[in-house]
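The chain below stands alone and is given in structure tokens; this is the form predicted alone.
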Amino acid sequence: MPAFTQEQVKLSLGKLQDPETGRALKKQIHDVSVDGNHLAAKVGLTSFAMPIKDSFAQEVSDHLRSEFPDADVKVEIVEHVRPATPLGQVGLKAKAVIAVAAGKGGVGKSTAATSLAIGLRRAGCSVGLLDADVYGPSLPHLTGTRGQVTKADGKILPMVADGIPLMSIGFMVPPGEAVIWRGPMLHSAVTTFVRDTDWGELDYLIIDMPPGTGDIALSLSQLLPLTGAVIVCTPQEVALIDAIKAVGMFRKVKIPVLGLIENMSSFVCPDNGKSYDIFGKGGAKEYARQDKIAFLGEIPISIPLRERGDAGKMGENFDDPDIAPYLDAIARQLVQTLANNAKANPVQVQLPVLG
């Protein structure tokens, strides 16, 4: 007789929490088999949490080995399908809406937002990317996407790059034409991008925000429930001052700050392999520690990364062994932060009201 039963294993696994919702894992236990002292468990993970698949598998394995010390444990992680529910009055089907922002221009915010979207997509998530920088749209150039969007059945059909649906004012106005709009028109444009685009069903909608602390953040906070904001800055003191202002602005409109990304953190010279901290290093990480904000990672100064951005080939950065680890780590850390938040505050199941 085995020292443990299939039912005991299932009950034990049910103590764990789903990284997406924070709820008990019970419905995601796809299969458990016990053969002597061999224990095999097949556990479901939603595409939303796939960037942390390896750490989740380790968590499940460690838990089972702790609960059943004599067991030879084998864990397999499989996809567990959970549809997204419409958000707010606009009906956007996305599990998380992340604003990527910066307190000032020129810190690489659009590069970070695009890289984050690609990193999540490559890890197995369903991702959309919205360029909310109406005055200076960078998304068409960074993704190498050209042309004008069209409509079908009353919905705007987004462009697609690297498997990611894209929307930008750059797909609606001729290249090089200036957009001169006031606040109400900005609000209307953002509403149109979110509500009238055929995004499909998403795990994440990543929004590349305009630089600074303007009207767009307020419009978005009124339009739909944002999961949170990611702030991009460079290491030097003057950039951190502006990043702190951006953090304060999001907190003022009740949007959680999920973490900081430090861009241009160092430069590795291709001639001698030495690392140079041109703008300093670690300033964002230290500020994040002091303000109890998650530090999502850093992006080094890289000539190939810049060249691929100029050429509209951002996806190729993920095949570069010198760059990919930094970008993958940021996507993974964002999802881990969301998982930690979900575990601390599990999503409440809405039960039907019985008459």
Contents of the next structure:
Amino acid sequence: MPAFTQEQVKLSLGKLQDPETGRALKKQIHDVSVDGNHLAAKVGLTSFAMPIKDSFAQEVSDHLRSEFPDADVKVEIVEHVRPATPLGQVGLKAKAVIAVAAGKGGVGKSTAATSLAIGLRRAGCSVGLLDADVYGPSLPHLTGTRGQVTKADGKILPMVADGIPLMSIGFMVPPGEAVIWRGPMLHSAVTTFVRDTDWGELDYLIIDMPPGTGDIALSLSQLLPLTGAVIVCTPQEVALIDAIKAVGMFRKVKIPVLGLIENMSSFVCPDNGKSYDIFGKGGAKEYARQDKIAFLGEIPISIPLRERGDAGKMGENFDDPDIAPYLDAIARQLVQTLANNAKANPVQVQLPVLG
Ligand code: ADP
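The structure above corresponds to the form predicted alone; please give the structure of the form predicted together with adenosine-5'-diphosphate (ADP) next.
First the chain shown before, then all remaining chains and molecules of the complex.
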């Protein structure tokens, strides 16, 4: 007789929370088998949470081992399908909308936004990338995507790179044409990007925000609920001041700040392999700690990374052992932060409207 039953194991798994919603595991318990002291559990994880698959598998195994110390535990994580519900009045089907922002230009915000999107996509999520930096759209360049978007059935068909639907003003106006829009025109451009683009069904819409001002953030937050903002900064103290301003701006318009990414954190010299902290070290991490903002990770200064950006081949960074671990860690850490938030505030089940 085994010391535990299938039912007991299922009950025990129900004490764990789903990383996407924070709700107790229920339908995600796909299969449990008990044979002697062998305990095998198949637990579902949505594509939204796939970047943290390994840590979730570990959490499930640790939990079962502590609840059933005599068991020989095997945990398999399988995909659990949960469709996205339409967001806001625009009806965008996305589970999270993340604004990537910086206090000023040139800190690598677009590089970070693109890397985040590719990292999430490679980890199994469905991702869209929106270039809302209408003053200096760099997405077409960074992703090596040229041309003008077309329409079908009244919707704009986004460009696609690395399996990611992309939208940018750069696909609507001829290259090099200065975009000098202000106020209402900006608002309508962003509305068009979000509402009139055929994004399909997304786990994440990553938005590359224009640097500085809060206009676009406000426009966006009137259109749909933004999950939060990720702020990119460089390690210099002056850059940190800009990042703190950006944090303040998002907080003022009630958009949660999800985390901080430090770009150009150090430089590994290709000649001698030594690491140099050209712009200093640790300031962003310390600020994040003090202000209780998650530190999502860092990206070192890398000549190949810059070259791949110029060549429109950002995806290749994920095959570079010197860079990939940093970029993968940022995507993972963002999802872990969202999972921690969901666990602290579980999403309520939407009951069907009766009557
Ligand atoms: P922003 O969006 O903040 O204006 P970009 O992402 O367009 O900045 O980056 C500006 C330039 O800096 C680009 O040429 C980009 O390739 C380069 N760059 C960004 N991050 C790094 C890095 N970690 N190492 C080397 N070059 C970088």
